[in-house]
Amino acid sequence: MGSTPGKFDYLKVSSIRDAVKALSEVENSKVLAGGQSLIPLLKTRIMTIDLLVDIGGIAALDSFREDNGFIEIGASYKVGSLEENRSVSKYIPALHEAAAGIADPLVRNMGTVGGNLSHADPGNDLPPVMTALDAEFVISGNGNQRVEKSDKFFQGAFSTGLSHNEVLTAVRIPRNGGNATSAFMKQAKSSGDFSLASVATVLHLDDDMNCLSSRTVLGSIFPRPYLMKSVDSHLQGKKINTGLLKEINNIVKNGISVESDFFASAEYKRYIASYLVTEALALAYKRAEAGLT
């Protein structure tokens, strides 16, 4: 395995249109944004390409704005900027927690939101959070723009709904009002490491603190983010308390089919997944009770 990349051409573009054109002309090409995942793959020659298209100079992609009931995050917005963004920490605590736990400050200050999501590593923390938030993925291709939800965008390990000549340009998150709350938790070998298991949850509560709806998502356990429909169904119309959390714990333990691998046994995966789900739900609910969201 080499320690330097194979030969490839490099093109720095100033517009999405130019990026799409370049990608369309060379099938074995990749987009470079922050490069924190891509560059190591190229250096070790796990991946070889013919063309690297650098979109880092497109200023419009390094953006964060709140408009029309959405928070829109440009694909080149840095993970470190998410961590420091006060609107994110106030209104989307799950996203803040996920961003703050990714790798180290150097990686967070270079890595981009779009790059993290497009890479679709099962151990990455942003995909399960975006799935729980029911985010929309804005994609640009040859002369058109389309929007996909997470269930179509994340298709498997390192696999997304992006065609080779398309670019993820932004992520749109619904701006939830009222008693909406969220939380993210992960288990990793060490601080900043990839997750062995993670959970993101978003709760919508009524004025009596009953759960109107929820989206609870497991990360890392499966090749792509896994929406726990059985958990969300069981939560509906109920207050979250110790008894309900015990029921949820059993639902998770008995409701997922996993296999042992190099990182952890199946038994441990079921245990940590059930633990993280109940802890994340308890944290999100506590935030709502305290009026911190």
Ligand SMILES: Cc1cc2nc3c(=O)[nH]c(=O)nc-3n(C[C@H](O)[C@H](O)[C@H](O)COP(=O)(O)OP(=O)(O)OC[C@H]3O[C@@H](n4cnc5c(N)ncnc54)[C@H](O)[C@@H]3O)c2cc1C
Contents of the next structure:
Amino acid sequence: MGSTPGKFDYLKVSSIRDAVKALSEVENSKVLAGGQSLIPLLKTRIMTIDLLVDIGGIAALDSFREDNGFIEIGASYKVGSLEENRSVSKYIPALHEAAAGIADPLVRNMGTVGGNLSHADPGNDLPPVMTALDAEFVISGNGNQRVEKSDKFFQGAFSTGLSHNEVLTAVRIPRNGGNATSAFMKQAKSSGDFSLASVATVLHLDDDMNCLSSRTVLGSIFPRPYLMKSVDSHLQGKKINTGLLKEINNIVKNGISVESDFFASAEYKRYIASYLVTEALALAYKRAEAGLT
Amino acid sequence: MKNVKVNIKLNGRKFEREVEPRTLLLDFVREFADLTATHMGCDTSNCGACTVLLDGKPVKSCTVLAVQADDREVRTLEGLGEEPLMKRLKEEFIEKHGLQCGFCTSGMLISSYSLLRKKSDPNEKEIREAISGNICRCTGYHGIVEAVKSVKGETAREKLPESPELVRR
Ligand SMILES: Cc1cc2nc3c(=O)[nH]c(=O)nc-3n(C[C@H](O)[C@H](O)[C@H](O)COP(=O)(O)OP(=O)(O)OC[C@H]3O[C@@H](n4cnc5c(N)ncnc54)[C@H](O)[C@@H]3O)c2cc1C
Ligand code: FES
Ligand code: FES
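Having seen the form predicted on its own, could you now give me the structure of the form predicted together with the named molecule?
Below, the chain from earlier opens the complete complex, with every other chain and molecule after it.
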């Protein structure tokens, strides 16, 4: 037999309101989405809970909607669906790349967008992309709905701005006006592994291919997604070429303060972060030049 | 803690059982339904020996609760044995040395099967990506990839039939 979690009660809800109600009633309760992070924690009994509230039955949360101003992805939309979504690969290559690089096809068939974000594992790949995309997090709680940006949503390792009885229902990605391009890259020890470091970048270019604005975000290295303002301000008004990328590489290498840990030395982290930033910027720029996005 | 009734369409047949909510789909299939082609390898969501199809998509049954499969369709290797595509895959796994000890094989077969159902003519990169959630300690993967390569294209060319409930995906 497989390792069995400690005992818990189980409730499958069919509405967000019922989910919030159930979570409010039982203190030690948790939302169950795809279970790909939660079930392993329960199996090792690192975590025990009294009530699991399964939101898998709320059909409306498994959604993908394109509107004029934004793309809205329901919390229960599968990472595997995101990977296969043509609109995503065409218009938001960074999001496609991040989805396609998460774990393996088996995990992606269960894992959800909402779960990947709410779990807020520093090694998760969607948090840095959503931060780079300047996404809005739509949250439902007791009788109210609120919308937060990434800086409020991600508070630390495995820690978000969600209260215990709140449910993340969707993320909204503003539609990039005009000439926008993006890329995501990660470094992991082996295929399917969590990122040691990842980078998501979204560039807005003018007609002459100068960088109007950008959001470049480092994942995994710090407890929360790290928006690299020094990189983005250095890019502003410029064309991306080898010389500029060299400067950027130095900015990242000298600009982040990291410590060695079990997974990698500080030196390697600085190296890999600066390498990924320059590569991701080059890739995004190349896409724009090729008119791909 | 209350037990819950779980009703799964398992290999085409209704299978109902009252279980503790903490029951893994892996144990539901092996211990309650006596279907032992689904293996437990790592028990830590890493090896894919426990792969089954949930509503037509491969998942790790050691990381799914049986209650999550309630009212849904689960296929194990036993339930795919009569599929012409699966028969061909098995033949080629033997032919191309796609297995040695056989422990990973049910998972490998299911992942390869679902790749070929989705895409009849995948390239090598796509084949390797499709089995990237399945670990094999024996073969070095080469034989497995070769086996899938020899079957690929046949679905399109010979129009291997598939059972109706597997079409919806
Ligand atoms: C072998 C393996 C490799 C992996 N590799 C990667 C990787 O490379 N990159 C990566 O990004 N991830 C990786 N993961 C994690 C995977 O992507 C998970 O699916 C994801 O972290 C959680 O999503 P879930 O839907 O499975 O959520 P669950 O496991 O069900 O939930 C995770 C947490 O979020 C909470 N939660 C879930 N949904 C909501 C919601 N809508 N509102 C409020 N709270 C909610 C739950 O209560 C729980 O605390 C890996 C997992 C495994 C098993
Ligand atoms: S036993 Fe399920 S992934 Fe290894
Ligand atoms: S054949 Fe032995 S693990 Fe794959």
